[in-house]
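Given as structure tokens, the chain that follows is alone and in the form predicted alone.
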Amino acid sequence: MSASRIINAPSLANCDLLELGREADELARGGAHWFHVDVMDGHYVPNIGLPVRLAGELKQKYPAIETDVHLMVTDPMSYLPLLEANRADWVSFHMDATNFSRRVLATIREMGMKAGVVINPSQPVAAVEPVIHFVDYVVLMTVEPGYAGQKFMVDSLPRVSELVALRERHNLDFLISIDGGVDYPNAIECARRGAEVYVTGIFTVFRQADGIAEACRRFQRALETEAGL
């Protein structure tokens, strides 16, 4: 793998919801490579997200930064219309949401999206097999869905192995995301077993003394360098 493959996806649930438009700046200028927007119905997790509109706010104002929406809702179908009228660029979506994950999947690509679905820490990660030769990434949730802060399961670096394995038994070249308590030594031992796109938080990014633009590049040099990429 190449440090270009590191991926860094900053959440914006962990913004100052106040202070959002000047945190966006400061992540486009420390070298953000994806948006992570969270969206949350309060029914499939006991908690309301960001709303859509955001991804195509995002996308006006830095088109050269991509945008990946978690979706974490009961009905992922019906987003779908408003997500490629907001010109999301990744969308997932937990599978056990919906009976249906390879007509999601399908509708997402046909819509021009990239698709993913999401792992609960309580699913196997062989669930995805079905339906692995459909996805463009897959995404690991190291800790339970529907809060940002907290810690990563440190139980979960057997399953980065374990997807990175089927990926390769597969012969396949989707993304391998990691959502959840992302810090320096657990992002660095992903990054050593194969997995690409961080999704990071108030342990690498947000709430960093030396503040978010420079806490971004120093999360990737550490990355690129202390993985050995």
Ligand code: DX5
Given for the second form:
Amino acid sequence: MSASRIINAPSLANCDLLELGREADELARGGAHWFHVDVMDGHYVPNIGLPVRLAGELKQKYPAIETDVHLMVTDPMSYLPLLEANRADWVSFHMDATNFSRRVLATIREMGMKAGVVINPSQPVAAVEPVIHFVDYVVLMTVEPGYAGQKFMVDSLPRVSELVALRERHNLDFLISIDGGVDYPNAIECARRGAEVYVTGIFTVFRQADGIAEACRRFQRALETEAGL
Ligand code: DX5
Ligand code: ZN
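Which structure goes with the form predicted in complex with the ligand, now that we have seen the form predicted alone?
To see the whole picture, the full complex is given below, headed by that same chain.
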């Protein structure tokens, strides 16, 4: 993991697919810590995402960058062998996609991967409390899942604080990841409140005038400054 507390996890769903290799190189050059890979099955969300195999190919080419696979699927358990085969580092799934979150979390960890749950904007933050001792990270969706490029829901900000407070109350150190529409003003606010991982997209690192690599560095600097690092 990165030495700094702010982790930049660009979402490859925002890449120009015809330029994916070149853009991944740029992200690596810009010091991205994680590659966020959105896997969608067309059922849990009304869209199809990236193949798990992409995580494996990224790992092979950029071993120092951790892969963060976000499963937006109705049956997370059935994807785990494929994720293990592709040496995924971090795996998260939506809690409401299974009745057995603890079993899924335990299986991810048994396979040697870091495990996390994702909560949607319509779920209470407290929904994660029963599994809080079994996660390496919690992903807070700040848009409805399914599409890249949506606008950050500002009413998520108090939810970040709620999750930070929950973590403190239980004296735990799981990471908090923010996914969806991450832009400068809201990311800065989340950093001040104590979130660590930022799934970045078109508002911060892609399609920026200074290019992907420099935009990554700029984002990292800005957040570390705001978080007082
Ligand atoms: C939304 C995905 C996000 C998305 C993030 O369903 O989980 O990872 O790609 O990208 P932006 O920042 O464009 O929302
Ligand atoms: Zn995602």
